[in-house]
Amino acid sequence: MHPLLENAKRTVDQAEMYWNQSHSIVVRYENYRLQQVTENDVSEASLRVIQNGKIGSAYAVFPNQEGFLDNAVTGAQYGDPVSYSFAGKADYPKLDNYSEATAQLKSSDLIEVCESIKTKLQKQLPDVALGIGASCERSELTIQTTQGANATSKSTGASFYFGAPFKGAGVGVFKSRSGIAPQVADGALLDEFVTWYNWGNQSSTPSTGRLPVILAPEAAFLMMMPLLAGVSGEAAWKKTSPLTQRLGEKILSDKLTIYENPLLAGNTDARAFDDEGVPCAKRAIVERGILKEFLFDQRVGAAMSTPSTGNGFKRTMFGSGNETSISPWFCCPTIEPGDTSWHDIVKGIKEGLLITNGMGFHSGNFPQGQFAVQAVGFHIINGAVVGRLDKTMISGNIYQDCLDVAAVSRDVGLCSGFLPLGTAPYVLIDSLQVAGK
């Protein structure tokens, strides 16, 4: 047990220490030229205490920082009442998310990755304002409590991205890869980028009305973020979720099975325990369209007389960090793939949309399953892409529109946007409301 907690045992009823240490390197190119190399060492610690039934928090760079415990104790004098205990001793699942090769990466290695991407793409797209970036990180996380929890992990992550805006437009195409091991840009990914970028050389506005829409993995958040809001135990507790009374009912198409998969092999966001030191586990949230489970942290679980599901994370829709309050959140959400090529899905559409992003999502009523966004992606006519979307809006409600899913691809990619990294296939929704010409 860390000396901070040994001291806390003599001072407060319970205490929990969170300490994350990381080393990261980031390389960034703009217009095919190296612009920035940064290297950072970061240490961040938080301490929560329970004293006389109230909770208090404090934040520091290191756990041994002077006054750390005193600040948390002072906070508890004015804190909210709590009805739960901090995590106790537990057996944590084995999770291999550390690569020594990644831990040894240097800025020169990341520059080499970027130069490789640059060399291959500059020949095909010499006049494009291409941005390239690569990064690597190694971190060590420790969560201990006076109740006996002792969770530690070492992890690594390496990633790269590249992309460019379409000429004369505020949107573009971006591709990325990440994993615990060093990443290499393969030819198939680069070729796909060139194809997609060339699709955007001309713009196209679809018809107004209801049209079939393919959500690419990059746009999975349009469905997954409303779902997260719906299956949050906090929303169920406050009865603000549209799913509060629907456990065991069909809420999505039977073609959709969605897992909370924190043990996802090779994923940089994979976790064996959450930010409260509670073990994580793979669990089905929606199975063949049927709602199976809500997500709980310690606080909400206690309020609902339900154990934590290991989903207490320092995350919000707009970010994360040491001082972020813990709330129920996804970790590596995954949508089970189907058996159809996404190219074949495109070929079967008379007129429709391939969506890669949606602008303005955060301002919609997504907690109730709704979204209305400026569509980013491509217009499909007679089974072929005819151009990038222009002056196009899409809107829908996942609990209505995602009851009718025509196809799910076997091809998968990384979820991104507002979500922690998981995987998703291409999902063809029978129809969404489209506002075009």
The other form holds:
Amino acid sequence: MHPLLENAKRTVDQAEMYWNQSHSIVVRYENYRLQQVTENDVSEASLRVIQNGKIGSAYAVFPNQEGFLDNAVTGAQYGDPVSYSFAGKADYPKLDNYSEATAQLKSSDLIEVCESIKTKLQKQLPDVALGIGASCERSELTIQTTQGANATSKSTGASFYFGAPFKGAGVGVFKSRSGIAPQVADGALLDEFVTWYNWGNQSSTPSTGRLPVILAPEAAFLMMMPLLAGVSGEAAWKKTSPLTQRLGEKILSDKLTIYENPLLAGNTDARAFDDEGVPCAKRAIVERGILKEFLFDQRVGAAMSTPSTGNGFKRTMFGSGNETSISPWFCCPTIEPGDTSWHDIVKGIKEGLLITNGMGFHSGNFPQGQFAVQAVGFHIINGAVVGRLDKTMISGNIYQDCLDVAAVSRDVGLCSGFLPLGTAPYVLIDSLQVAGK
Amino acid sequence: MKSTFANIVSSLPADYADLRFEENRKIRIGYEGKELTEVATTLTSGGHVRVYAHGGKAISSFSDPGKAGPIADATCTSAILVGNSRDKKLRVASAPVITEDFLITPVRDPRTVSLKEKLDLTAHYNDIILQNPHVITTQTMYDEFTSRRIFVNSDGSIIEYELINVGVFGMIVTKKGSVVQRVRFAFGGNTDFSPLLGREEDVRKQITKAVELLDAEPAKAGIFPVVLDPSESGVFIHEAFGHLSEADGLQNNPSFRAKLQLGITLGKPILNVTDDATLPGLPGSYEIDDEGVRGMRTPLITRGVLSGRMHSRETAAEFGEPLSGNMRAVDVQCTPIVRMSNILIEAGDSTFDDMVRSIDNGYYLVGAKGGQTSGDQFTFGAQWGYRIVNGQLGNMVRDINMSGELFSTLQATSMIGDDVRFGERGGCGKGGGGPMQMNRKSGKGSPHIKIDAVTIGGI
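Having seen the form predicted alone, could you give me the form predicted together with its partner chain?
Below, the chain from earlier opens the complete complex, with every other chain and molecule after it.
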């Protein structure tokens, strides 16, 4: 047991320590030029205590930082009564999320990754303002409680991205990869980037009305973030979720099966335990359109008389990390792939949209399933892309519009946007409201 | 500690180097419904070093001040690596050497207020909201951030300065049948604790709107003329124009850099836009930025013409334009990036009634609800709105997001009111090539404005 917990044990009834030490390197290119190298060496800790049945929290740089325990104890003097205990001893699932090769990466190795992307793309797209970045991180997370939990994880992550705005436009194409092991850009990804970039040379605005819409993996958050808000045990508890009392009912198309899979192999966000030291497990959230489960942390689970699902994470829509309060969140959301090629889905559309991003999502009433965003992506006519979307918004409600899904691709990609890293296929929604010409 | 850090940066074989060391304290008290979810104190400290060498740049953050020397050396080595690979060298504009402290003395210093008083105040506002029968839950937060920072650079500047930001904000959630609506409230947002007191009527006004929204109609999709209230137009000018005036976003974007040459006409002569860190008592007011440059007033659009830009020392050198003192970092893990201080649309001479009367079929949109921008494309939401039919305000509408393109929308800004108001609570998220930095200290002000055409996403 960490000395801080030993000390806390003498002062309070229960204590929980979260301590993360990380070392990261990031290299960034702008306009095909190396712009900056960043290297961070950071330690951060949080402490929760329960004293006389009340909870208090404190955050600091090191567990031994002066005032750390005192601040948590002071918080507990005023805190609300809690009806749960901190996590106890548990067996955690085995998860291999450490690569020694990644841990040994240096800035010169990351520069090499960026140079290989630069060399290939500069030949084909010499005049675009290409940004490239590569990063690596090694971290060690420890969660210990006076109740016996002792969770530790040594993990690594490596990633790269590249992208450029369309000439004269505010939006563009971005591609990325990440994993536990060192990452190298493969030719197929670079070719896809070039194809998409060239699709955007022309702009196109669809007519106002209802049109079929393909959500690319990069835009899966438009459906998944409202779903996350809906399946949060907290929203069910507070009765703000539109899914309250709907367990076992059809909420989405039967073509959609969605897992929360914290044990997703090779994923940099994969976790064997959550930020409360509770073991994580793969769970079906939506199975063939039927709502199967809500997500709980310990606080909300206790309020709903159900155990934590191992989904207590220090995450919010706009960030994550030590100072973030714990609440029920996805760790690695995954949408099960279908059996169609996404290229064939595009070919089958008379007029529709391929969406790669949606701007302004957070301004909408997404906890109720709604979204209204500026559409970023491509306009499809007669099975072919005719240009990048311009002056176009799409809006809808996932619990109405995603009941009718026409196709799910077999190809999957990493989710991005507001979501933690998971995987998603291309999903063709029968129709969404489009505001265009 | 100041002299140790000063010796570290001045001894590097660098073109320029600086180091910022911070000791930060945050207090967060949170209610969700009846539940007090958090009474938490955060103490963080650490440093951030930036080195320009051989025309390259490298940065590092660290937690342990004892490691500052070796980390600065390693950062310098990385900067040389970057510089040796660059044909176009990075450099910083010269800036005045400052050896002065900038400490804050608020009217009522939140650091001297007891935790108990802060907790009682938060509970008081939360209780007022919970008394309404349509309210199903709340989020009521007390948020206090205080930072003591040391800044040293290789030019010889040695500065100690403080930042304070304190506020109460939250969300009122109402429900009727299957309709759930959310309305925000916020007050405070600067260095003083006093404005947090006696705000019951402001909270009740927002509760009324959250209840009225339960019977509002969803907005219709399409292109419409709109009148924006000051909080909406403040977000509009921040998102649509302000971010494109931050030079670090333009630095490596040749097409927008060409489009945004100083002297080009962006709007009608009625349009004047300014960034001003010197206005007292606003969220984005400060004496000194995180690059050791004084905060100042920078005219951005003057009579419709692009007249200035927000800069770092690096971008000021590259663009050959004056320093503006806009480099800020939210904490030690972040490098400073170019941020708006208090951006505002200056007052015009139209009245709100004139604007409404001029519209046959459109919307009056009220209450900032956040936004997003990418290049010249922007999107932002409204908390509620009203139809405008034949020059008259009509039914209330809900679930409103709108989008547009900067250049055409500035040209379509056809009327500017005489009633400038600033939002009390600041806020802005920006990555700037690194992790997202959520900046409390970013103010937005504007009068009512009329825009002839924006795209509204709705049913």
